[in-house]
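Okay, so here's just one chain, in structure tokens, the form predicted on its own.
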Amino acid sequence: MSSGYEGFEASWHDLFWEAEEAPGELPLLEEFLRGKEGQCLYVGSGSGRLLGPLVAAGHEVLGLECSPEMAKLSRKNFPDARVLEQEWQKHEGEYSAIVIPAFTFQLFPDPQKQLQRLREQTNHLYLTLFFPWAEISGDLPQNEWYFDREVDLPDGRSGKLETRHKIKEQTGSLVRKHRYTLKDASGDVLKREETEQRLRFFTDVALKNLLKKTGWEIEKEINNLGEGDEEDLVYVASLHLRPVG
């Protein structure tokens, strides 16, 4: 059992995002960064899927990625985008803005401590958070493997993703295991890999209390990546945060 973005989870990451056909986060990041002068930090920049286009558009953004495989992919795919291979908790520096999209913040083990530390590094913070309604409502079965998605690989083989989760609603904790299966053109299994993620999620009340304790306030909130109606259930919230006062 491995953890983090490596192996199939790293090399297939962008293919699964493309297959999902979900609204993109790039326009939201461009809107947030517009007019920000000085260097910005992108925490969890991954394969450069969003970092590369931001740099190409003229934004001064430094990528920070703890996975060696993802950092290598980023440098290969977007050589003009600078990436540091380091854990954010060990990274020092002050920035005109910090962006943490794609739910990366929810992987941090101590949200309060991390938000307090972010207050020391920037006055402009972008976070994207998700709320696991499907898991909580029981639409997705708990403690059993279920099909997530499958993609065709460039070499003619295919990659299958299955997920298994356990949720603790009272503590706002979600553990997700992913099983990646490589199959040949005839459908025979060639290799399997498993990974595990532990995520924190927040109700509206819990999030407001957390922001209050750490000295942040919401300047702007965009729900469901800007898609859908205001009455829709909020699965994803993108927040522009600023220090209180």
Ligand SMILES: C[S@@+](CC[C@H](N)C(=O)[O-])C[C@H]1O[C@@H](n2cnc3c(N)ncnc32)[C@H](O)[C@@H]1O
The other form holds:
Amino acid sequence: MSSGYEGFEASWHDLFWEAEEAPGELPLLEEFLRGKEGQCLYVGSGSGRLLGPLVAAGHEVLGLECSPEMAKLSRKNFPDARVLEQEWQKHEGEYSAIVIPAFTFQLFPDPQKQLQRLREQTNHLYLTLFFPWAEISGDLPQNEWYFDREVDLPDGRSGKLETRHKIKEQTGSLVRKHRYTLKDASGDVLKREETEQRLRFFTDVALKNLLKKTGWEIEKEINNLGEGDEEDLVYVASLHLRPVG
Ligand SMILES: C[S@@+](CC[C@H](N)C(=O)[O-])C[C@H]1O[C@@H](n2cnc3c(N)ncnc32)[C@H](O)[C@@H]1O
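Could you switch over to the form predicted in complex with this ligand, since the one displayed so far is the form predicted on its own?
Whole complex next, starting from this chain.
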């Protein structure tokens, strides 16, 4: 089983994001970058769906992406946006800002170590984290496949995504499997692929502790991508972080 971001997971990535009726993250990234001089690193820049528009808007952003298929898509879709094909944990450098949108940071093992390392690379960090309320509350069933999304492909075929998850409360991890199915116009299954990813998640207290231990403080927090009411559960938190003091 693949650990992700190759095959259907790479080539259908943007179609599935578009199918999700969630607000986009681009305005939040633009707001964070506004007025910041110098080069910014975008960790996990994927297919370039956010990197491309940022570069087109004149921001000095360098993409970093470990999946060769995602980096290739990005270069094809947004040739003006530079992308390094490398794992961030192996990347050395200092930047005026670092952005890690979507939930890429949660894919990293050992978040404390990674936050310490980020402190060595920048003084301005943007992170977006999601909290799996639906999985934890039982709104989504554990240990069984459920329908996630289905998209029409440009060639008349269709792509279905099903998900299966397991929560490991002790370690604050969500293990999530994705099953991608390619179907022809009459609905017959042509091919299936599965991937698995482990995502860390953090309660408010755990996150505050983690930030304190690693020398970061929250300068600004935007909940649920800037939509909804203050009383809503926070599914997604976008943080502007700065060094303490
Ligand atoms: C959730 S996707 C988000 C992609 C993109 N930021 C977006 O919003 O469209 C996570 C991306 O981060 C990449 N990634 C995961 N771990 C990485 C690492 N350690 N270094 C560089 N890229 C990584 C994956 O290959 C994938 O393309």
